[in-house]
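As a starting point, one isolated chain is supplied in structure tokens, in the form predicted alone.
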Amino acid sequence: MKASSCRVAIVGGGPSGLAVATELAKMGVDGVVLLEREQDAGGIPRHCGHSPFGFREFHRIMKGPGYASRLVRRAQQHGVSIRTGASVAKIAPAGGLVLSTDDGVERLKAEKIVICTGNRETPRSARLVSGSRPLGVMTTGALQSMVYLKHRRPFKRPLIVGTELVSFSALLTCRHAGIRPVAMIDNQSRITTWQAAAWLPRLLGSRLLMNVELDEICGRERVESVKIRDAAGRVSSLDCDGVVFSGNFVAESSLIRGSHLELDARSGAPAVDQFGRCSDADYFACGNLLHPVDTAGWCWAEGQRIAAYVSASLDQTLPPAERSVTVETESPWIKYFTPQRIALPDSFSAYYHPGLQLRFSEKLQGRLSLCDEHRNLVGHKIRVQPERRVLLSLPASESLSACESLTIEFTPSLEKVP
């Protein structure tokens, strides 16, 4: 079996990936290896050819494939190794990669490895729905990867499952196509995403139906109709020839659940301290992996602050992990944090990290504060959406010296949320 070594690798060619081995690149750190289990490097980016993209890496509007392509470029331009279809088989302690390439099985030893592994959009078979099992049924990774990079067209009139973000590149995809969705459904009361693209269902020929889910898929050898449910029970039949399941991202985190890093139950995705260093020291993670799902840029920025927290962990300036906060909490409209743990001292605080990061089940408004066994040490007010990105600062250091524990507290408004 070949074996070779590197001194940091980057699993994940996205555009978290991408940003830490360039800085790293850039920072002067020699043997920065990433792997790309896909042909080509960029991530989803590479097949969203819509805008916007780039505005805060590149300062400019750019279309997904592009903004891949530059992101990529600029890695090699620092002296990036990117390996692609080399597929990480197993992880190991020691920092020990077992890749599955074109040319067989290798062994990869690394100083630090960087987990950049991204999310994945929910399907129907986790869904539960109804139904028969036609062509036409398919996530909006699996109809932009048809359309953007293998120039089909699955369908002509299909059904859009969710209004997060992703569900409108969804519908930008189908008008690229020439495809043109016969609606768009949501069991909530309002959008996920933003309350502004509420209009471009209707400006492309869509209908924008809320309260609304989807209770049965109809068809033989093709996707015929649905069978939708609204919020009073009441039963209707739409005619579409296929299905777009959008959104209810999860962590693409399989590699990591055969390994020997801790997960984190709500999240799915691995434990983390505030430099997104895993329960072995020598292991990051960073991007969507952590968050299902926020956007490429903001992503992008995260992958150059780990970039700073793994070249401090190689010159041994990082804060030790063994001693940590834990960070916990058990309010139901939680559904998940990050980070899970504070490493102590954090003395360096030279470098921005925005705190805790949270998404919430449902719309809500109320007091987020973080405790120890005695006070609240931060807190504020806030009005949340579900899946919407929500930001916690942390205490000082020293305020953090004492604690065993924190605890993230909500008490939501007894006042109707607008």
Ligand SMILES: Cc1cc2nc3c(=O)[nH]c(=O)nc-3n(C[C@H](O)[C@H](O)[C@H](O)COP(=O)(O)OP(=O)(O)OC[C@H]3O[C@@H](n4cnc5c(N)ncnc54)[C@H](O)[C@@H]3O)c2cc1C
Given for the second form:
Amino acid sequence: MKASSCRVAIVGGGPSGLAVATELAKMGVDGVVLLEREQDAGGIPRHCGHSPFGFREFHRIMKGPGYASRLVRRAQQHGVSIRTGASVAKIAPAGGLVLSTDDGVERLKAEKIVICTGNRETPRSARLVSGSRPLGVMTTGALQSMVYLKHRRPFKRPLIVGTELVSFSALLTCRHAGIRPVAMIDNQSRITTWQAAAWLPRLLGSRLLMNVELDEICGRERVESVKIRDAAGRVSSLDCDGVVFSGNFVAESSLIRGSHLELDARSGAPAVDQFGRCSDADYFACGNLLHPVDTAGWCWAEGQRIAAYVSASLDQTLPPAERSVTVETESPWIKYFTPQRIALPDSFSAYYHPGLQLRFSEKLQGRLSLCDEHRNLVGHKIRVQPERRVLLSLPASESLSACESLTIEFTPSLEKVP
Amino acid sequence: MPDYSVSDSLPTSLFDIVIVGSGVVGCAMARRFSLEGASVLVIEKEVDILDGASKANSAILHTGFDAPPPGSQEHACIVDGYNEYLDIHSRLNLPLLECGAMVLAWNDAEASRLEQILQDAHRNGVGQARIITQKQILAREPELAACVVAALEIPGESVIDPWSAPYAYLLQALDNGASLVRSCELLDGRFEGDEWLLETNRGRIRGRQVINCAGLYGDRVNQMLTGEPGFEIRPRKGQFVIFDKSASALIQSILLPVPTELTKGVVVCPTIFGNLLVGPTAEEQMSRIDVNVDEQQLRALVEKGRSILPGLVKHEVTATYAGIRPATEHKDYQIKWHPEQNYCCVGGIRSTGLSAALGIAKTVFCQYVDNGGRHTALQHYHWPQVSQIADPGPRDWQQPGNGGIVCHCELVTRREIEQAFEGPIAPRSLAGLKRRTRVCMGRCQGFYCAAELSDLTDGRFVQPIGVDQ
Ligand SMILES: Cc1cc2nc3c(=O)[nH]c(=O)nc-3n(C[C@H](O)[C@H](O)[C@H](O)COP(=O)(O)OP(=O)(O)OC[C@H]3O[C@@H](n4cnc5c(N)ncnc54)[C@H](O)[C@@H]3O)c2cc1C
Ligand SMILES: Cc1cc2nc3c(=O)[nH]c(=O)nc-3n(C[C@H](O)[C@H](O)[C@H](O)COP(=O)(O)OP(=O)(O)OC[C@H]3O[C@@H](n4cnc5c(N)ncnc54)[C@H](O)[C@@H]3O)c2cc1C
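Based on the form predicted alone presented above, generate the structure block for the form predicted together with the named molecule.
Once more the chain from above appears, this time first in line as the rest of the complex follows.
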């Protein structure tokens, strides 16, 4: 079996992995290898033939494929070694990776490993949707790669389930391919993403149906219709030839689940500290793997920060992982938060990090705060929407040094959310 | 390379044996009769094999510990089928997970019934079965809900691959001279004294003997060929949820409930692909084709699974599906030769057909010989190797020249997909390709690989993945 070694191995060549790799190379770290299982690096944006991408990175609005290839070129210019067609099959302790390539299995050993495997949408099966299992049922990711990478149409008039940002990507992708969705549905009363997007379906000739649930998928070979249920419980049939399950992102953490690294149950992602360090401090995680789902630019910026931490960790100047306080919450409204640990002392505040990143499960307003055993450390009033990033900055490192543990609290206010 | 005869044109020659249906029973039947030297034609009405009852089951290779008593057809066939599988599986490269099973009692009432099940097991020749205590159970299955009371352990119960097994049986038949025609539905037949003239949607075929292995349509084919249904198929649906591979570490063995009069109940069981299965339900229905899943039933299965294995809460559901058992008004199989008509009905192979298929084929062949059937068994025959897609491996992604991984969740390589198409029973639907290779069967359900697959399967399927293909 082939075996080799390197200083830093990065698993996953999306915006976050490319940012880590490029930044490390820029900082003069030699021996950075980026492993990407697809034939091309670039991650999800490779098959997002729509905008907006690139504003943070290149100060202009770009479409996904152009953005992805520009990130790849920049990494290569800085001397990053990108290995495509290299799928990491297993993460082993002591810096070991098992890869599968066209040549079979290979072992790679690295001083530090950064896991940037991204996230994916929840498919029909995990949503436990009723009905038959015909062709034409897929996620936005599958739709986009079929349309943009293969120039194929899986259907002509699908139903889109969900109203997240990505659901509108699905809508635009359909338009690009000459597919006209019959409707977009959501069981909420208002769309998940920015309200301004609500005119888009109508403009493109599709209906937007709120407070509507998908009840059943019908059709033997291909989708023939769906049954939908409104808030009053009335079921009606809608003719269509496909169903796109959009959004409801989950971390692509299969490698973590099969490894020695600790998994955070709420986020389904690896448990990390504010430096992105996993339970084994030689392993880092970064990007949408940690917080499903965020924009490419956000993941890219995070990758730059993580690179600085990885480099400091190689130089042994990063605060040790052993002394850290855990962050917890009992709030039923908080879907997840990251990081789950804060290493102390955080002498690295030179590198700005945004603090805690949270997601809520419902639309709410109230007060969000971080407390230790005795008092409120920081807090502010917030209005939250599901699937939107919520930040809670960390107090100065000195004020944490005496803490045993930290708790995130959310007190909803009683007024009705407008 | 053997000369396979899977064609789209209908053979006009006279076959010794025409087998109606390519479910697991038809596949095993084709193998047995081919190896015994008969010329065999298998016809299948669907575009691909294994598209009826055999497309979805729990994949347990049963010992027969809870089968009807010795003397029944089912008991004999399970025992023979089980033993023959153990004999031949490694020669066909078929996997076997010898994980054993436990019948779990969750209260004293259930525990008091274990003794009877133990006696039945001993009566059925499964001598290794024994009753074990809570402590012994939890030592073996530490993730199990601690309120379990007692269990009956049956070490011989195993898990196999429900698709590659019948596929390999049929492959071996074809490899040794049999023929297969798909998309070929038997519509009518007439026995002319020494030969059958069989009308299909594709034209006429001829056979000396006809064996009805039509599964969910067994009574219809009986009616068609003998003028009487003989029995009534009462379709009984079973739904399943499959949990992510990460959940498989939660169990070692097959976990069975104490059965009721009506059903064997919901099992929690490892799959040969490294997942964890919870199911099936048992729902009587009229339809022979409705394999719809139902959210409420699926949720109930998830809850059931979690009540048995609390740790399941942390794991995702990867897939949901349903299958239909060809049950009848009878408890036993309905295997019957009509020697005066050169016809055999192999019907009502309800819920143990995967385990019993090889045994059923042997039984039917012996009866055929008893009725005067004579052939010269092949002296040397081919043992085709099916590709290893089960979890313990070794798998193709570990070998050089695999072409790279296409389906990342199930680690299916480009070469495996290409080989599936090169084989003599090339898949003709996405479902068929999934069964042969496991593409798209993993946790992402095509998020990452659907596009690549639509390219790789261009022009291969009766129903292509894309609408413009
Ligand atoms: C349909 C859709 C539309 C979107 N539209 C926009 C938009 O308009 N604007 C925007 O800013 N963001 C958009 N996003 C979000 C954006 O794509 C993500 O923020 C970004 O791609 C996250 O980067 P990442 O590096 O964390 O993960 P990803 O881009 O997902 O990259 C992960 C990479 O890891 C690789 N990988 C995974 N496992 C392994 C393994 N075991 N071995 C080797 N490699 C592996 C994958 O192949 C992939 O290339 C969209 C997302 C989707 C799904
Ligand atoms: C939920 C469930 C769980 C199960 N679990 C297990 C288990 O764990 N272990 C086990 O051993 N067994 C199990 N079984 C049972 C097993 O799956 C069945 O016994 C077996 O599949 C029956 O196979 P068959 O070949 O008789 O029928 P089928 O698979 O239905 O095959 C019949 C074939 O005949 C074809 N056909 C029908 N009519 C015609 C016609 N007129 N012309 C041409 N072709 C025709 C059909 O298309 C079909 O392909 C389970 C079954 C179910 C449903």
